[in-house]
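The form predicted on its own is given below as one chain in structure tokens.
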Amino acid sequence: MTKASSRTVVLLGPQKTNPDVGSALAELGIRGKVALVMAGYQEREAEDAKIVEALGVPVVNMKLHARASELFAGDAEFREAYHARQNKLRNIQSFYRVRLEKADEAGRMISVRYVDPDLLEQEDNISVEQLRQLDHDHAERCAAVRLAFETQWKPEQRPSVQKHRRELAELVDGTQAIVIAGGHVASLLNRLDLFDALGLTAPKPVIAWGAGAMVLADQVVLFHDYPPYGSDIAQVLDAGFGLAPRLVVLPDMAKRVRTDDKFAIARFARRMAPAACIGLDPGARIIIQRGQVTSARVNRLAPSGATETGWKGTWS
């Protein structure tokens, strides 16, 4: 994965209603053409009219999802290997989630015992550390799977991949920034990685929201306290691109997190430390330059269990 660089990164809140991505571009002095990534929307990535209108500048849609479909259709050997890798990662994710659920359940059961408060605090610390260790081990396993695939198949040397990377390099030539929309986070992460979209557009500024913001962190963390199905426990999906370091990005946090559950918030924030857990709700904005937060208008989930409004980018 691409890691942090000197480029400017702007993370925004949801853009479905009252989009402010145009003003973010204007504040950066961007008036020319920008590259757009909508791969998270998969087959609907070409439906970009509303976003293009909100951007207010000339746009080239990189169409990474369509390019991946074309690549796999023409290179069956690589397609089968890639899909096998993805299936292995999905299974690893499933097993990791089972372990997380059991560890979380045990921690919650222990937390309600009527015992000495000091002992209860020690046990809570152990419970959090167990979750952190599961997260760490999972991230290492995912990295190992990706490294093994890269070592064996060398995508950057494969003609089918090189063809699209050359075309994309020509497409984004002359653009002033790359804009990454949301959608399906795993699909977006994989397409950006497959085509090295962030490398091709370096060192141009990056503006992102939703899943686009999530993949720019050190780790992609899935979360939802009101899931339509399955467990509500937060889980690490994979490594991110590291352009928004020391942050756990939580899009639409007000709708997805039980902010009145102080115990759960405190445990989650401690589990993710030293990264700051920030919410990208409507109107939120955070600017990162040279890996440092230089401006922030976001809320943070604090280790105390409180929701800190108007976080300014200080880690404490």
The other form holds:
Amino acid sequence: MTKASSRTVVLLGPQKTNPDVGSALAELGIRGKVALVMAGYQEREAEDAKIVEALGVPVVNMKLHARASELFAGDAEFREAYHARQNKLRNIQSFYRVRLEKADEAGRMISVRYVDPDLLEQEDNISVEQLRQLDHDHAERCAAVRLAFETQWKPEQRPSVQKHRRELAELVDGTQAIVIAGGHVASLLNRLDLFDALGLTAPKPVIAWGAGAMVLADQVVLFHDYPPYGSDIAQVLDAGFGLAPRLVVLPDMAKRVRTDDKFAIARFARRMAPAACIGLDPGARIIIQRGQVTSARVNRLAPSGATETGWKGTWS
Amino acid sequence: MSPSSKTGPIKPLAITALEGGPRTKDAIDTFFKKHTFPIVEGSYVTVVWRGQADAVHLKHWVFGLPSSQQLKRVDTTDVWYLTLQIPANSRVEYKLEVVRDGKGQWIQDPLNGSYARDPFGANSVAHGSGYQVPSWIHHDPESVPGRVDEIMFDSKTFGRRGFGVYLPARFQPSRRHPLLVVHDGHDYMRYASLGTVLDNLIHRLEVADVVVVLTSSPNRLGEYADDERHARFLTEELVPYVERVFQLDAQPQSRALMGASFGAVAPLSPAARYPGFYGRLLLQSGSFAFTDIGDRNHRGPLFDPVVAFVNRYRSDPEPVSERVFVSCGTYESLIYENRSFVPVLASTGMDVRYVEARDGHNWENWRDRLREGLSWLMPGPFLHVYE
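The block above covers the form predicted on its own; next, return the form predicted together with its partner chain.
Following is the full complex, with the preceding chain placed first.
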């Protein structure tokens, strides 16, 4: 993944109702044209009217999803290799998830033993450490798969990729910022990466929400405490672009996380430490400059199990 | 009978109050106007029938309770009733038998507007406290319905056969959709609202954009009972044909088989005969009859090949798929077989999820478990979408 140099990053809450992305742009003093990424909406990425209206400035939609489809249609060899990589990543994800579930189950079994509380606390630390190790190993495996793909297929040197990157560079020329909407996080991550959209727009400010905000963190963490099949465990999807360092970004946290389960919250926060687990609920806003949080209006899941309101960007 | 309460005074049941009198016509008419039937009061469910009869019986299929129970007549009236204790979240299907002149007639409860259809007709339904009909079984105006076609197919094994195909609203040949084959699929559509359920769950992103094949065998009790021809038909003919025609994602992880009752043996048997071909199995209230000693079973000769198959599998369990979702109602006679089969399946290393519900061997029980089962076996992108 591209590790862009320090730039201003603004993360927002959901924009579906009462969007505030326009005011975020205004606060940054941006009144000119911005580049828009809607690739998370996949086939619906061109349906940008509501977002364009909310932005309130001229917009150029980069249409990364459509570009990827066009690229794959015209470069069968690359498409097959790309699909094979994605298939491998999906399988790795599924194996990692099995390991996570079993490790989590073991931790819970140990936690209810009738033994000395001090020993239980030590064991609990080990349980959390095992989850962290699984997360770390998974991220490394994903990175290795991506590196092997890039080494073998050198996307940046393929004419089909170069053509789109050239076009995109022209398209974003003169834009003042890049705005990344939410949607399907894996799809978004892959297309931003494929076309180096963040590299092409550096060092312009980045404004993002939903999946768009997630991919800017060091790691993309999937989470949902109310899945239709009953229960699940949060899992690392892959590395993010690192523009919002030391944060785990949780869009719509109030709807998706069982915040009254203090034991689980504490465990999750400790598992993700030193990254701070922040919720991007309606009205949330966090500003990062030169890799530091300079302004925040978000809730954080604390290692104590509490949900801290009004987190200011200090780690503990 | 009066319900006890830990938090307040004991309140008599509605029927007890009626019995307490006065039992005038006006009082009885008021009673019927005032209540919906059956009357649910906490864990007590009172079934009521009004009319002239020699006897009235409640007929139900709750394993563990007498299948026929006599209603009591409120003295000097034409009101009959029976109060049962039904645990919270239960669903019970029943009929009434009205006996006149020595002849019994089975009827739906005329006071109860809730009923469930099945291939044999319809039963009245009593919901215990807390049970809610899932919202996702009703048409969601925001969801776009899939398309259902009927296709004729020439099989070397079974000759010319028809099957249904559900194509999700977002179907595109270039997208490599997964495949779900549903045994007794047309009955699932009719009695378990499968089409609407798929439309809704796919729309909610909870289930993948799956192509669904609906099969209906003319000889299900024969073919589903570990018949080698059924496994060959599915695995060597039908599935490859559908995967080719609709350009599906021809991988084990993208192939699921599903069924209920005998129709749940139907997926397991091909999976066992072709291990590694089907990556997902959804088995509802499976007729997994077995014997611990000898080969005599109490369910009759139709079950003999099933018992032989299940006994064989239990003695030498092997992983035959990757993920298996098993569900069963606690009011079914098959609960014993299913409960004891789950650890056998899990012992092979397959990822097994088992769900019980306070329900019987019926289509609405199977309908109510579809969300959990399908979203786990063939999840849609809900975990990946953050708008």
